[in-house]
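Next up: just one chain, as C-alpha cells, the form predicted on its own.
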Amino acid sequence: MKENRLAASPAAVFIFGLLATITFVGVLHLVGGVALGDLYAPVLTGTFATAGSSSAAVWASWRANFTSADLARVEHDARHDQLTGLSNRIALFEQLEKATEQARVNETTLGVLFLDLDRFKVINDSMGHDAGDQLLRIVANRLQASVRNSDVLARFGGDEFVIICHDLLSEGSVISVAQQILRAFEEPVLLFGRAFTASTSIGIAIAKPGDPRRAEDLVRDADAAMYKAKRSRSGYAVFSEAQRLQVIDRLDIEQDLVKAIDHDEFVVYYQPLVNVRKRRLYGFEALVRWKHPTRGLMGPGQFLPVAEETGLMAVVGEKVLREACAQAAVWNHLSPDAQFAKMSINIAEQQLLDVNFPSLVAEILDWSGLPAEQLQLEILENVVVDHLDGLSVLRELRALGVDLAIDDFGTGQSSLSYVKQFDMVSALKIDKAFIDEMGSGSANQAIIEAIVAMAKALDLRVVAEGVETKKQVNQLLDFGVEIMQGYLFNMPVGADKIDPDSWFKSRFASSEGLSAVTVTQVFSEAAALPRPPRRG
C-alpha cells in the first residue's frame, strides 16, 4: 500500500513540468533578455522532459495499483476456499480466536456448528466430480441463506463445513440454527438434470461463559458430535462432557489398535448358524474379539468403529479371514461332516473398494486349503448401495466360487429394485431388528415376509439373526424362514470350545423343527455355557 501513497498522478507530474518549463523560459526571456528565437531548444527540451517525467509517473502509478490488487487477490485467495467462495480454514480458526476471546469479555454463548454431507462419495463417484463441486456449491448457498450475517461460515474441507454463531443468549438459539439448517436440506437438489435428495449431519459444540476451551478444541468437539449424529441419524447432536470423556478413550483405543496388531492380540470367535428345519448346523459367522491386555475381551462394537476411521479395518479383515479360513480347513480335516458347514465372514468397506482383494481371497483360500463353495463373505447392504460401481469386485468374488450374502438387509436406504443387480449375491441376512418387533400384524411381519418371498423368486437364501425365543423360530418357519442364528442357539464361543465330531452331525427326527428346550441342546456344549443376558 506504501506504492500507492508514492506514487504520483501522471496529469499533476505534466502540469507541473509544463509549468517549470514556461516559467524557465520566461524568466530567460524577460530578465535575461534571451530572444525567443534562441528559447526554441530549451522550450523542446523541457516539453520532453515533462513527457518523459509523465510516462515514468503513468508506469510508476499502474504497477501501484496492479501490485495492490494482486496483493489484494493473494490475501483474498489466502482466506477463502475457491470453489464456495466461503472463508476456508485457515479464516476459519482466525475469526474463532477472535470470537471465543469476545465471547469470553462479553461473557455471551458461542455456539460451533461442524456439518458432514451425508452419502456425498455416492454423488461424487457415480455422476463425477463436477457433479459433486455443483453440490457443494449449492450446499453452500442453501448454508449462506439459513445463518445470521453476522455469523461465520466456512468451507472446512472436502464436504465438510463449519459455521461460528456468536452473541448468543442460550443453547436454545444453536439447536434453532441446526434445525433450519435441516429444514433448508429437505428441499431436492437438482444435479445434471436429476433430482437428489442432500442432507447433513451436523455437531454442535457450545461455549458459555468461562468455557476455556480454545478454537481448535471447539472445532474438534464439534467434529465428534457430528460423528455421534452421523451413526444415529439423528440430524444433529450437541458435543456433552460424557462425550468428552469417549474422545478420550476413542484415542486411547486408535493408539492401542496399532500396537494390537503388531502383538497379534486379536481372536476369532464363531457364533452357529442352524437349519433349524434340516436340524443341523448350517455354518458359522466369524465374529472379531480383541483381547487388549488391560480392558480384556472387547467386542468388535468397542474397537471396529474407530479402525474403520483410521484405515486399519483392511488390516483387521485380512487376519481375521485367514483365521477363520484356516480354522474351517482344520476342521473339514477333523470331521468329513464339516465340509458341508459355511464358514461366514463380514467384509469391511475398505477391502469391498481393495480392487485387489479377490486376489487377497483367492490366495487365502489357496493358503488354507479351504474349498471356495465353503466361504461366505457378507456385505453390509449400505456399504454395497453406497458403492455400486465396486460390484465388479464382488462378481470378481463370485467368479472364485465363493457365496456372497448381504447382511442386515432392509435396514439401509436402498429399495428392494436394487436387488435385481445384485445377481452375484446368493443370500439375504434379515436384521435383528425386525426379528424383535415380529408381532402378529406388525410392520416388521409384512417386511420380512415380503423379503422371504422376493428371495424365493429370486432363488436366494434367507438368514434370521437374533434369533431368542421359541415364539421367533416357530413364526420364522411359517414365513419360510429356515436358516437362523443367535442366542437360543449358541453365543459366539472360540474355537476350542467346538467339538467337531458333535457339532457337525445332522439331528433329524420326525417332527419339524425345535422345541424351547432341545433348541439349547442342538450342540453338546452349548448347554454348559453360561447364557448372556437378552440384548435391547
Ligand code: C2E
Contents of the next structure:
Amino acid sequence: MKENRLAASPAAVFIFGLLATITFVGVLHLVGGVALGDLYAPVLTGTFATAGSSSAAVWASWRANFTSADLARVEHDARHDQLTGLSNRIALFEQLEKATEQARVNETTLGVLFLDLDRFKVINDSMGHDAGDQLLRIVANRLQASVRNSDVLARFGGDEFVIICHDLLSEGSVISVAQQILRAFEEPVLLFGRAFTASTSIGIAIAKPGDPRRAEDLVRDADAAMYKAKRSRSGYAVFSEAQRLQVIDRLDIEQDLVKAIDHDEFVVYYQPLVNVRKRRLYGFEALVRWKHPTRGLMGPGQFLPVAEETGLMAVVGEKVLREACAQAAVWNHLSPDAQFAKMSINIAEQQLLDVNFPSLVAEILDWSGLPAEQLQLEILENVVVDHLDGLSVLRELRALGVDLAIDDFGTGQSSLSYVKQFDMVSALKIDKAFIDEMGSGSANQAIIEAIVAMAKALDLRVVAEGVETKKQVNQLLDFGVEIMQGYLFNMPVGADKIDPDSWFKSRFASSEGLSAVTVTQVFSEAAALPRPPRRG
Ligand code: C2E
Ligand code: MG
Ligand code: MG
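Same protein, different form: I have the form predicted on its own, so give me the form predicted together with this ligand.
Following is the full complex, with the preceding chain placed first.
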C-alpha cells in the first residue's frame, strides 16, 4: 500500500510534462525571441520525455498494485488447495517442520493423522468428477469441524488429508480425534440427490518428546499406518515400532523381488479341490510360493502385497499362469482322467485392469496346449466390486471359454445384489471365515445356506474353502455344497508330490458308498503327502 501512494498517476505525469514543455517553448519564443520554426526540436524532446515518464509511471503503478493485492493472492494460492481451500502439501510440510521443531524444544507430544477416503475411485468413476469434487468439499468441512482450531488440516492430494495435532496431553487425545472424525463420517452424504455413507481410513503417527523423526518421516509413518487400517478395515491404526521394522523388512523384500523375478525363484504349489458328493477330484488351485535364498519358502501373504504396490504383480502373475497351465497340460498328457480336472488360478487386481490380459491368457493357453475349459480364474470379491468397469475384461476372458470364480466370497462389504450382474461368473468360493464357525443356528450357517440358494438360482457352482474337519464336510454336504478345498483333504504341495496315476484315476470315483471321511483317507493314501497340522 505504501508503494501505491508513492507511485504517481500516469495521467498526472503526462499533463504535467506537457504543460512544462508548452511553458518552456513559450518562454523561449516570447522572452528569448526564438523563431517558432526553430522550436520543433525542444517540442519533440519534451513530448518524448513526457510520454517516457508517463510509461514509467504506468509500470511503477502496476508494480505497486501487483506487489500488494496480487502478490498476496499468488502467495495464498501457492499454499492452499483450490478445491477445498485447505492448506496444501507445501504448506503442510512447512507447518509440520515448525511443529516438530517446537515439540522438540517444548518437549511436547505431536500427532500426525493421515486420512484416505475408502473407495473414492468408485464414486469418481461411477458418479463423475463433479460428484467426487463435491464429496471432497463435504469431507473437508466435516474434518474442519472435527479438529481443534490450533490443529492444522491439509489436503495432501487426491482423496488424502493430513492433520497435525499440537501439544497433545497423551496418545489417547489423538486417538479421540480419529474417533471423532470416524463419527463425523457416519452421517450420510448427499451427492446430487443421492444419499450414501462415505468412509475413511486413518493412520496415526505419534511423536513423543525426544522422537528424532522429521516431518516427512512422520507423514510416511502415518501413511503406512493408514494402509494397515485400510487392510484391516479397522477405521484407524497407530504406527508402532513393530510396523517400523516391517517397513524396513518390506523395503528388503521389495529389492529382493526384482532379483527373484530374474532368478526365477517362484514356485507354484497345488491344492486339490474335491467333489465330495461325486467322490472325485474336481481340480487344483495354483498357489504361488517364493523360494527365497535366505528366508526360505515364503507364502503369498508375505510378498504379494509388496509385488502389488511396486507394480510387479503382473510379472509374478504371468509366471504363475504360465507354469500352472503348462503343469495342467503335462498332467493331461500323463493321465487321460486329468482332462476332467480344472486348474484354478488367482488373478490380481493389476492383471484384471490390463486390457491386454485376455490376449495374454489366450496366448498362454495356446502356448501350453491347455484347453480353455480346464482353466478357471479366481478373482477376489472386493476386486470385482471395485472394478465393475473392468467387466469388459471379464467378458473377454469368458468369451475365451475359461471359467471365472469369485474368491473369498462373502467377505466383501458389498450387497449380494451385484452378483446378478455377473452372468459370466461360473463359481463362488465361500471364504474360510464362514466355514470355520457354522454350528447349527449360527449366522454363518444362514449365510452359507443363502449363498447356496442364490448360486442354485443363478446356476453357479459353490466351493467351500478352508475345510479342516469331518464335521464341516458333513455340514456342508447337508447345506448342498459339494466341492470342497482344505487341509482336511490336502495341504498345497509342489507338483512333484502329485502322482497323476493315483490322483486323477481316483479309486474313490467309482467306489459307491464312500464317505467323505474315506475320501480323506484315499487322498492321504494316494501318495505319501504331508499331512495337515493337527489342531488343538
Ligand atoms: P486363496 O485364493 O483364498 O487361497 C486359499 C488359501 O487358503 C491358501 O493360502 C491356502 O493355502 C489356504 N488354505 C487352504 N485350505 C486351508 C485350510 O484348511 N486351513 C487354512 N487355515 N488355510 C487353508 P495361501 O497359499 O497362503 O494363499 C493366500 C492367498 O494369496 C490366496 O488366497 C490368494 O488370494 C493369494 N494368492 C496365492 N497365490 C496367488 C497367485 O498366484 N496370484 C494371486 N494374485 N494371488 C495369489
Ligand atoms: Mg483363490
Ligand atoms: Mg479364497
